[in-house]
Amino acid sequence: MAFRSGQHFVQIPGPTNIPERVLRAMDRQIVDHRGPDFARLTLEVLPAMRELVRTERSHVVIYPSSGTGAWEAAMVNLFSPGDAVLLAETGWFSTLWGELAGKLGIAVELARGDWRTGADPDAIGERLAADRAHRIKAVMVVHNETSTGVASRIADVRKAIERANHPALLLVDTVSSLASMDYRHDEWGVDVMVTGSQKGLMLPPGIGFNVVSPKALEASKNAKLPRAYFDWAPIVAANAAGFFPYTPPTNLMFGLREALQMLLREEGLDAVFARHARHGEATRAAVRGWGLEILARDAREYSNTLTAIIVPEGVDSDKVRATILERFDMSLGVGLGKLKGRVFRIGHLGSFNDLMLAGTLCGVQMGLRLSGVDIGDGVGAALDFLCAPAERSQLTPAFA
């Protein structure tokens, strides 16, 4: 392999790029995980985590494990075999969801979905209040469809649940929208939300968040699928005195502190927002300057932590990929399932600012040149946003 100089650009839409600084916070021997130093780190990061999230009133719970056994924990802490949920299929992610519920006996339901928009408010709605017999324990939700960088309306969604007069729990994956996109769990009426650390907490993988309302709580008293590393329970008693019922994953929770601080401390929630709707809109014009389409259909919808950009028709986007990774060292997001050939993914999100984005879509640019593909000047377009005066180039957090 030929020598690279500089920096390999990764930019998927996650793991992103680790700062520093929570590099430098993970850089430390092991501390006893039953001392009183890690349980005072403890109970400072779980109150953060509640003001990321905005809850009041809901329970923190960490495990050492990725997104999907996140999914798994909200899952066999609420549910008995055979009761049915309702999945709103809006892209890979939310399919591997329901596949893992179905391998577990929960019966799952599909509001079908295109790939191209979010979860239907109206449709869920409509299914909900025809399920008499309320059968259907819970919606299950993507907010931020990582496949398709297209995000869902939570708030509506909740909405669509009490118009209906139904008792269902909502669940919803914030993977690729925690602390980049404005998320509120107790306003929003979320039951269980399901987090991983490698994306806009600016963390390597490692961690899985659960956020557990009251109400999920005590329903899951009354679940039957077995679970035992996975039980809220335990966690929750132990979290109390700053400690948990297995070994937790210790250094990540130094870098997790961190990361709290510098997002919640030093930014700012809405700057945090505001920073990734701008570089989310920046990227857009700089799709739409090079004449390609937009994968997500609705602007309500637009992703700010990702673009899913779809190639001209006899286009391989892996073999895009492929040029841009060989030439430029830079590492984009491939389509999933049924996009696969069709899209590829810029993640801007995390620890990120103008001139990585600038770079970024310079290779992209570069790259599809080098394709074969006729396209115009994006990053023109692009760097003009960015450049425009702070009233057009500031936009607010509630863009998307």
Contents of the next structure:
Number of protein chains: 4
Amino acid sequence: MAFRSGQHFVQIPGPTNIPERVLRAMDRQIVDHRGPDFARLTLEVLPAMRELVRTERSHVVIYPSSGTGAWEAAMVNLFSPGDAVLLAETGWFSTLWGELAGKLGIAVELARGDWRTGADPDAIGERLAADRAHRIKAVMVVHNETSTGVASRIADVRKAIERANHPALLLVDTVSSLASMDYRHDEWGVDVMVTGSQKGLMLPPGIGFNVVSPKALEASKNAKLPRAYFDWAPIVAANAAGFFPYTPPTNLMFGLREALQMLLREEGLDAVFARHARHGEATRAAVRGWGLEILARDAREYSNTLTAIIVPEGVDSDKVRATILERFDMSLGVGLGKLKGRVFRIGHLGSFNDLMLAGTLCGVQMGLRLSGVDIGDGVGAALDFLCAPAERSQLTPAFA
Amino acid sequence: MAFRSGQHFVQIPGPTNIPERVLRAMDRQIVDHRGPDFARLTLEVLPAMRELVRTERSHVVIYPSSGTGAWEAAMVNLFSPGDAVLLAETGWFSTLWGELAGKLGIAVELARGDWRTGADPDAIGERLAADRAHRIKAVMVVHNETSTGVASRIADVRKAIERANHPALLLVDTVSSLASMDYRHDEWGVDVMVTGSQKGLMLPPGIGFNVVSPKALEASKNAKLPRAYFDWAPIVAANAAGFFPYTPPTNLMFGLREALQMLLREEGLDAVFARHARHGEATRAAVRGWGLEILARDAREYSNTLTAIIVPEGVDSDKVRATILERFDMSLGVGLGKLKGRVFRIGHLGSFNDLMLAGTLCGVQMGLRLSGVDIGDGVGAALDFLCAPAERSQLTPAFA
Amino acid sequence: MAFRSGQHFVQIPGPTNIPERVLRAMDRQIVDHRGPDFARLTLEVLPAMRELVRTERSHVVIYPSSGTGAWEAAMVNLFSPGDAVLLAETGWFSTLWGELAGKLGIAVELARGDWRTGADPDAIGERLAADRAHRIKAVMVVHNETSTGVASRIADVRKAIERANHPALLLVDTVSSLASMDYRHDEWGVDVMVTGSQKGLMLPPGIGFNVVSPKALEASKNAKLPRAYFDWAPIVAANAAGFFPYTPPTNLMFGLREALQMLLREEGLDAVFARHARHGEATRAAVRGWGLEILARDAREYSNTLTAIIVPEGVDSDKVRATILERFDMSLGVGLGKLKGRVFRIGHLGSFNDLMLAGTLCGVQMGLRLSGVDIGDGVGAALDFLCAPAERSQLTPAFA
Amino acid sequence: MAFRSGQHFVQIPGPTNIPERVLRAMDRQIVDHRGPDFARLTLEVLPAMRELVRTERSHVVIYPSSGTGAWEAAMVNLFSPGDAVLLAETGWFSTLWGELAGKLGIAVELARGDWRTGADPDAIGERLAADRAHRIKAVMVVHNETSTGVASRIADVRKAIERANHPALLLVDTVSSLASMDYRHDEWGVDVMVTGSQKGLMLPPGIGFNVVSPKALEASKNAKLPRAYFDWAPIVAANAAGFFPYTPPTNLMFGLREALQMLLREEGLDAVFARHARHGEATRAAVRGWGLEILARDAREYSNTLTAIIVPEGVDSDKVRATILERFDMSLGVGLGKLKGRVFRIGHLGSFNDLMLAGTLCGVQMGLRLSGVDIGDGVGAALDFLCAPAERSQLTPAFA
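Right, and the form predicted together with a further copy of the same chain of this protein, after the form predicted alone?
Full complex below, order starting with the chain above.
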């Protein structure tokens, strides 16, 4: 590749920019993962993760895996062959999760969606109400659909389950929302949450997480899908003393400790969420300034971690992305599945700030113009928002 | 913990010391794992891995997982519920692999062993010859049993299978031998090899590997165990263009490239194996000098990556280890399973040299004396070996 | 300090952003600076430095020092107490250099300037022509005055000296131009060039350089100022074998090797200069867009590494800078000396690219607005320039 | 060079092994050295340095320089051309310091020594008593002569000056003792202490220090040697607000903060000194075990940071060193000046521990044997010492 001066802009919606401090925390000699020092690290990290997801009674399971592995973990621990689940179709990643479940022998029923709106709590409630036999074992929702930039209202989904008086478990994927947008494991009644290390947690990929409620742990005792590597029970048992039944991703865990220190103790979760809301709003201001369309239809469902933007008819979003990569050394998110060529996605999450966002938006604006798209001055609109008085610029959508 | 000056000695049999260069190669900003630069990295690393394992026709599969995950991957891709396998019982890790297979619904038959010798090719051959119905789908062997320091003769196992004229697949775990002791995937007729990143490859834990022969890939098409995350087929397909169906462990892969550069292009595999043989022999010289017993009974089966040492009756090897950790800041391997308290293990693999070994052996000698064990001068014996003329000190056991 | 998310923007005119690769090259264990490996490093770095400064016959001297130390080195090696020099007054740093010379006992005569234009070759030529007795031993010029963003025409100064038929040595400071703007040591007839590691060379501060022509080396033999640490002769002698008469800055030298590899072998000097010219021009387009005044008066003397911008009457540039640091986490250069409060300086040199510049200019634009300065859309003007067709955007000022 | 596996052993008497934590603290993006964050760093580091050298009233001056630069700094700040100083000749480095002073125009009188003993307080006292005219402006002593492994008794030198009732300043070089052996700036009445970053402070080379008493600062006002870069006055003035009159070595200062944290707050100075005393004694036990001679004659003057060992007649110590480097990848200190070929030096200072020392001594023992030197088992003697009960092994020489 041709030499590139300066910092590459990685503005895909994850993996995200890794803070220097987190990189340095991982850049260290190996430790004995069966020794006392490492046990102390585990016993420091697990409670901090619980604090991050706002649970008091659930267990945080750390897998050496990608997020996909953590998806599978939730499945094999909870279900038996042929079990039915109701999956909210919100976009590409919800679809992939469903396909994975299907490959494992689970009967996946889709609550259909248009990929521009989030999970519909009412539709889910109705379907559950109709399921008198309680054949549906779980409702599966992606909190923040990374392929569309649409967030789903998890608390409302739980309420719909309750109104239907249905015993279904609630499974939530927060891969691209955790540590960036508010997530309340206990309050929202989530049974299993699935996430990964490489987005809001500002780490490289390599850790998959399950956050497992007591109810889910109980349910797993009767699940019949074969499982071994991902089996919660031996992990929960070994974790009590700070150990793992497999070789844990030791260096990543040092990074995780540092990231949690930054999120929980230094910036503080409320400030983290406000920052993401602010950058989400600034990005949307830019899109409006360009005169383009945000893929998400409902302002209440805007993602604060990424924005998917529809390119005008006749424009190929992949060509725009290629131009931006070639001319400005910035990576943007591709349109996935049926959105291929129709949208591109800007990630604005993780270790990020106003000027990184400004540089990002400038790159998009120039790239669109170089691609012959007739647009307005989105950068100007974003800058207006970013230098508005604090009260306004801190505005957060109704939920986030 | 109390402050510790200087370098901690991690002389467990893996994870191993990570070279500075490999740490630095991983200490870098994130990249877009769907972009062209990362694809190039993948297409550089996979052939180098093939070269390392000496295969021309097998596929190397990279999982974000521990070695345990890679064990599971081999199982779910190859077998159907109730399939029988023959597992050579060589120690703790072979036992764990068998338990994992059992949890997944596979019928595991043990070729019993005493944990002091390697897999017995003759016994395996006899068992297969008796299996006229070809119920046994695979033979599973741990190349280098990390719990005992005993290496098994894989080539001889393959010959025994052939002599029995049995179609069983051959599955081999090289977690603690790969890139340290000779391994010949094609020549030895291995169908699936399982390994991890954290030992001879000198990386942190976080990558599990499968090396899959065409025959194994073919067999996987009829395997009925549910699989998704670990499914070879979509990975092999995506790898063709340099991509993965999950988020790959990007930073580890930069480290892997650097480690392969060192192993294949700079030190050279033959020199790597000779170095490990030399350090194995020096360690055994020390054990003899101490007047202690090496767990491995048969000199042809000595591991060159670790040595398990039996402590005298009345001595608790865990206390010796604790003393050494406390007084000399060195971690040694614990006695696992039925060996608990009876042995300790010295790792002498990975990024290692004569003086690191000398320091290690001095720490063991002092720790044994501080523990009241009456021993001779093992260090002196090892130093005599290490400064002997080159021809002698390069002596390698009959196989390795 | 309050927690700051994301990357701090260091847009002072040096020290500059350090590329990851350069940081990693320095992040390594110590070496024996009297051993053969380090000697090889020295013998690799010195010729590459000569190539960078375009000299074939001069010696590059590496000091563990700041640029100030390298200024002093040039003085004590060349002069005797009471020697006269002619210094072009171009701004704060030229003044400091003169003060340093004065403290060492040298008689410094100023070729007066207004801090908005470069050294005046004609005035220098006239003064030298008037110096019939050849009392003036040297002409001292700062190539790129970091306090003003004005570049001086060194080749023209040399021609003026020649026209005056005067034997004065030519001493040039390239602290903020080297490896960013064209510099030709031999062709321009420079006798001693003084620079540092922390700007175009993309390293942390810690190395001061002298590039010493044979004529200067000869002149140093008769110089009577006391000197020891900075004495060229023993350094030149020791360098022949790759060593130093003092403990060299070993880790910085590994970084220097990497930086030279990037500049000379990967990006290429012409591309480096064109990139800086492009970013200089884009920045000036922004200033014009804002309706503000560039401190440099003469377009032929625009610096391509930094731009000093005059704030309107009634505005305190330090308050603007403080607002930008507080709100947008970006450091800009202060107005120095008589420019305090009147200008701020944007550094656009070193490891840098279009989007880093765009983010920088957005931060300045927002900061100016938040400070109540009534400005136009400089960002828009810069983006127009940056996405113009390649021929136009590569335009370089008449000299650079 | 041929590929080398594992960790290179740098057992020269400095630069020393840099702890991972210190390397990581320096491996970070540049900061604005004129900004508030950096000022805070300065104002944290300077008091910690004062604590380290046990002064309450002296100023610590940080130079971007080697130790040689700091030597020169002490000279040019204190003296006028022709001033006389009395220098204790203790070895190669004392001689170099004297030569440097001579080059600067200072009249250096040697208190002659045999390079096997430290400065002789009585001889110094007698010379000063004879100097009725108080022509001698200062006494210069190297605390721990790095070329010989002999420590001088600074407190006794100060007492001798007092007994002679002489106003001479006391200048001490602690380059290879600071932060490893006890040093008490105020209590011992030292006026200027000179040191560097690359030994007990566990940093790369690049910082030279002066610790300047109020009396020395006062004396500097009348000193007439030309000075600018090294001038204390503007540095002391700028430091008050956390700044420097030159570009400071910013990245090294982050490392310095980390090193001071480890030395002062985590290990604690007393433990640091006891550790070095223990390793010094263990090394000397090895030398006795080998049947070789320690260069230092007087047990009260043993250095705890390095040991110089005399090789038998007919043996070339440089060949022994070359053999050890070639065969065991360990760098040892060369015999300097008149000791060339006669001694080699083992550094046992900085970030170091028992097993690193054990590995070092094993390498020396093997290298000596490979060189044909007939020696006993020094390693065994050292191990006996290192695993002796704690009371004995903590024994410190009479002074240290």
